[in-house]
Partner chain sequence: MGRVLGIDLGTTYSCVAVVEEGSPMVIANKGGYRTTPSMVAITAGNRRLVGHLAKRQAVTNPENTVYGAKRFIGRKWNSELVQDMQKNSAFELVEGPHNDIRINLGEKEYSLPEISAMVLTEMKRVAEDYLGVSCDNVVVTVPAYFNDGQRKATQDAGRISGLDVIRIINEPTAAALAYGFGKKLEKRVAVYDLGGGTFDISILEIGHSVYEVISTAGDTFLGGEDFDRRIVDWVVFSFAKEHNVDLREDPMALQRVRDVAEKSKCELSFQNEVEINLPFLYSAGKNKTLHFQKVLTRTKLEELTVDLIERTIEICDRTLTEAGVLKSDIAEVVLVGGQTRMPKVQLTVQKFFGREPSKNVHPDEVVALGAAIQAYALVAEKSEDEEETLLLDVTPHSLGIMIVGGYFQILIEKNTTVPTSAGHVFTTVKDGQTTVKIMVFQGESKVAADNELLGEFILTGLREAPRGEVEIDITFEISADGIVSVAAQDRETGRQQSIVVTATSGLTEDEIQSMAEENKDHLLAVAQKEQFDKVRSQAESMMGEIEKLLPTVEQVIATAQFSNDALKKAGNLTKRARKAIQRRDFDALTEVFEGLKRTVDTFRGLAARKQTPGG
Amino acid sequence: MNVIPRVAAGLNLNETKLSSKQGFLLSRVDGVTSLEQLVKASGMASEQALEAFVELKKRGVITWDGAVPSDEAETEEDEIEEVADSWVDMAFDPFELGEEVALDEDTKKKILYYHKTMNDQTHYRMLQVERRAEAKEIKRAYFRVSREFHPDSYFRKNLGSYKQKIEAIFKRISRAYEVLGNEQKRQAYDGTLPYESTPEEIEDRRNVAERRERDRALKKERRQRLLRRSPVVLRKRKALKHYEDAQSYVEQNEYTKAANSIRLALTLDPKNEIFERLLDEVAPRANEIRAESEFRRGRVEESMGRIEEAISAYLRAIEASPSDARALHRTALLLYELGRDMRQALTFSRKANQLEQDNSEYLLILAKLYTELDMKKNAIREYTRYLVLNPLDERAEETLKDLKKAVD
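Single chain structure for the sequence just listed, the form predicted alone:
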């Protein structure tokens, strides 16, 4: 897709009927930007943007030299290859890249890219296989990828700081294979990933989207006959475009993008009740997705011993979803273990316990925080509640006895 699209010579836009999506894409064609860059910058799904550009070329609205790219949807395998090669265009720290070691520049870049992104990649992306890959394919992929980052491949070479990075990448790849190579672990892991549509479901959604696009085009043609060139109308037209983008993202279950688009619409048309209703519909789901993502990131950071980063991730989860009891509890626990911000930790712990009143783990941390803050009566109350759920915890029972003696 390295061809350069250009607006067809002599094109009369007043006589050319375009959908809102096609009009938006056409406005980005400048005769300099490549088709691949235009598709990526469109904000749409790659397959939809590419299909729209191909349709514009077929209608003679735009031109480019060379063969017409396939209008079939990009496959997951294509996406994997794109991710696998994305290190080529990544910006790197010149100090890391300039380290004098026995590695060429391309190899350095590849190692730096994988080391920086490995905790954000799925197991499938780390092994560069599709989600529906069979066990044999996964095994072959593991041997292929691990061979490239196996420490033995760099035996006796001067690697400097790259040695630890290579070892970390190899461990990450091995962990991915440990999960995907085991049927039960793989099934459990797949349950943590977003649902992947079948080809039939994708085709059904595409057909529905095409019908809706045709309907939207007809409605827009009727609207255009009534429009006048005024700042207010132009703002409302832009707002409507953002609203339509938001609807499209909802159809693709892209709730975060949908929320961003509808907020843009409301900045241009702030009193539009239809826009507000859509925001009320998508915002909670977008916040849940963000909170879940940040909570998972916090657990990863915590498992790797990066406690400050874990706390920051949990706080972002709380910001997105203030009623996320898990994030509230983990933040309170880490602050307690660090012996820092005990009052703030107590606030988080109280709220977590209000949300899940019978969670003994939450009760125990709350009791410990009250004890640490010398709020003995409160601590006694929470230890008593905790021991009802965990009557065999001798340490908690001894602590409760000591607190009662101190109060008496």
Given for the second form:
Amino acid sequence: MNVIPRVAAGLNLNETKLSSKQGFLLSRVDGVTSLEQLVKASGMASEQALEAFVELKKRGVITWDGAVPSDEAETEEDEIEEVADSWVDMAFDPFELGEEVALDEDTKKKILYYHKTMNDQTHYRMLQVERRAEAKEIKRAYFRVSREFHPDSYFRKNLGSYKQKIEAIFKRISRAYEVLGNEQKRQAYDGTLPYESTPEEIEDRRNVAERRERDRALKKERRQRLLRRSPVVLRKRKALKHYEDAQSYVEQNEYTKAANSIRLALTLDPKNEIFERLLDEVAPRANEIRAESEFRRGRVEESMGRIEEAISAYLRAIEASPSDARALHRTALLLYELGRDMRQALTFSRKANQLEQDNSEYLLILAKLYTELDMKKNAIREYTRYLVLNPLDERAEETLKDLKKAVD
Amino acid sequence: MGRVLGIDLGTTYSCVAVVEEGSPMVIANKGGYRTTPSMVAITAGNRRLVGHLAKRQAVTNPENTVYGAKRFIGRKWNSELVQDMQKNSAFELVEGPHNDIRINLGEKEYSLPEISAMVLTEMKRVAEDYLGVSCDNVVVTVPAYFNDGQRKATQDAGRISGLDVIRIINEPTAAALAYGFGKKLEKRVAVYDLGGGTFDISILEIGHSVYEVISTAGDTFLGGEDFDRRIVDWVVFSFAKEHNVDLREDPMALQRVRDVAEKSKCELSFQNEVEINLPFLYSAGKNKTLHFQKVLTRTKLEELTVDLIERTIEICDRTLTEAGVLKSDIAEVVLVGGQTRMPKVQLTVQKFFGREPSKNVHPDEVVALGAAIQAYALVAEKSEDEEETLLLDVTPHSLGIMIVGGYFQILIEKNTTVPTSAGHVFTTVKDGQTTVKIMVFQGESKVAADNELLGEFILTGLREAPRGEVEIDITFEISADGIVSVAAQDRETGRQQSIVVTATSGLTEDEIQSMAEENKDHLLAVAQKEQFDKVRSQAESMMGEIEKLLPTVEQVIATAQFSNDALKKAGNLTKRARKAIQRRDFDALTEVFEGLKRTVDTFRGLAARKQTPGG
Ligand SMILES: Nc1ncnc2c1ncn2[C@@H]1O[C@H](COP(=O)(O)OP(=O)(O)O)[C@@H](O)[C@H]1O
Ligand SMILES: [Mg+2]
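Requested next: the structure of the form predicted in complex with its partner chain (the form predicted alone having been shown above).
Entire complex below, previous chain first.
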């Protein structure tokens, strides 16, 4: 940032509308001091000051030659401050903030802020890095934020309820790094993010700042509203918010998310009948969806020959939807083929056949399991049923004959 | 919290370090040794010996001398490996009440944590002698590949010794801390740690003073002692071939072979051959004793141990592959552990990594230094310009539970950064079911039973409801020490669910406390004995002087016609003192102590009269 800003030639200050902040910064521009020094001397957060100068340049109020060089160390510093800003105006619960622990107020605020927002933050925001950051920067950022939030940095301090929060934040940070620190996982994750980062770095930051400004105003307003309310009402309101989320998820056919939101609502307002009704409506579908995706996963695993994983997936499908006949059947089949846990397999197979009658595939496995477990009468019954549906299976017929002989 | 020590509780040697004025240093014991043998012995007189003293008498008292206890700590009695190793031990292993291992010494059975506690107590004493203040807080190291049971047992050892183990850290990680201390590095390093009983490999990313373990693996049954054993086998085999005698049946002879095996192995790191010379090794009948004498070359040793070294390399290879790290990404290889002094080990490692290992660390001391650095990082108030050291370590084993079919479902993958946690939801499968059993395992096998069982937990008092309706959230936590804990909560009511631990091989709380009490009693007895001995030797020297002065004093009294009260009193006092010494009665001895002192003064005064006549 060694460029030297100058006031634009022929500028008519009376015709230019500036905020007081901009006016102040402009008054410092003397054609001698470098941008770096100006930013430092501004007394503002350096990112803010820098943005304001860029804005001034854009509007033709000041000029300098060349682009703003982005020094690496410099950016890091800016980043920290950028995030440091975020909690300044956040609404804090006075009880939480008042808890007597061995932390100063700023640290408390930082922790509360991260803890409250961490589930909505992207991995990038958690590590305080930009979307475009290189692997090395991400690692450095991870190390830096780890230092801030690793429980060891507060070793054996009296932390009260903050202890659990710090741990949760650190785990969240590790999770972020697990993804961003791995090229493949990072790429996959980037694909899930809603927006692409804009090409112009400063521009990008400005947008972020603007959005934040808006958020901040909104939050401030909400805080003032909320502060007037009692904690019970607050809880109910929060619950209602989750409930509304759930409703809109239902509209979008996002049943898994809907179920999660409604569960959150219920933890805050446990006996609300409206919530319960919605849960009753949503939960089976969410389970179905989960069962479906686990079942598909099972098929994929199976096709790759990873039988154990396949079984686990099917079991999870069954867990989600105990009446998923396909998953029950596949589990039974695989266990039978592995020759393990026949009794368990039988239970599954029986259930599958109960749920879906006259499925020849299902019947065949059931028959085989009965045979294996030496329950001949049942085996005969099932083979007979099977052969009605599939009369051309000679091997089954043979087996049936043998069985009948053995019983006689 | 005062000064916190770092203790490397090694299989064969232990070492203690502390950070003084910002720099880490090893503390030598009074004999000048910087490491202490991890040996414990109980003598015929039921005296407890630790360290060099224990090692010195090992040959004459092999059955009551424990070495390499770390190989057994936290292991289950019925594990195959333990049963196997039992055959190689001169001391007697017996089954403990929790499927754990106990060692029979003298008239008592000791648990492994008690044995390690004795070593820890000794290390604490070494530090306190040097620092002159009492030190109650320590960071203790364990092999990275230690599982939960082994870590818990090490913690128990700390508690029994009366120390607060504020953290357990992994040995290779500790080595990396010491290697990078104050260097502002930014690179990836591999730590290859081949000690007396264990092998560990860890890959770390160092960024200034943050140390992130990327991946770690190892073998807790592979170390220098295996190299010794190959030499022992070689000697035993040669001896059998020559004399048709099995040395393994003679514990004393075997202990001599063991000693010489290790010594020869170490010498072969610096020279090309050694002569193994064991005169009068085995007495075969009346007047006949057999000797052993043979040359062992370095090449022969390498031949005997090539597969052991190969095994470490295989583990390195696997670790790198699993971590997705290329050999060329590794900027430095750090060698730790005494066994890495063997030139063949160094060469093989160099060949594998394609670079010469770092020579900047002391293989016997880095681990303790690293532990001290971590201790300091955790508790000390640092000055502004000191960079805070931060460790981001991982769990070496996958953690999971047994599911239907006996399968292992992983909840926390190995090499996950700790502290970490994972949740799992259990649902009732029967109507009105009120308990759920959960079996927790650590390991990598898909079949649960092939992994290490950490514990069985039973959730009790579930509310009665139709099946599938009760959902219990179970949270599995791994702390920064790598230790696992479990908590459960009813999803719907949010009620904390009680958990009963029904199977672990660890000591019970009661046992730990009574062992700690015993240890305290022991230390008190030792302290009292030391004090008694001090008072006794002073009393004895005073009595000696009284006796020497007696003839002179008698003369003076006779000529000056003093009353001979003084003489009578002196006689009385010495008699009482003798009795107290004989009975080892500390109180009685201190009672007469002052009297003796006065008598000496009086006698000196009287004797002086004779030398200055006319006075
Ligand atoms: N010069 C040497 N050459 C080969 N091995 C050695 C040498 N010095 C020590 N050792 C071996 O190193 C092992 C002890 O290493 P150490 O790091 O102290 O292990 P631990 O930490 O497990 O006690 C012993 O088996 C010892 O025989
Ligand atoms: Mg060691």
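Please read these numbers as outputs of a predicted model, since none were measured by experiment. Numbering follows the first chain given and starts at 1. Here the rigid core means the biggest group of C-alpha atoms that line up within 1.5 Å when the two forms are laid on top of each other.
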| query | finding |
| --- | --- |
| Rigid core superposed: Ala188 CA moves 2 Å or more between the two forms | yes |
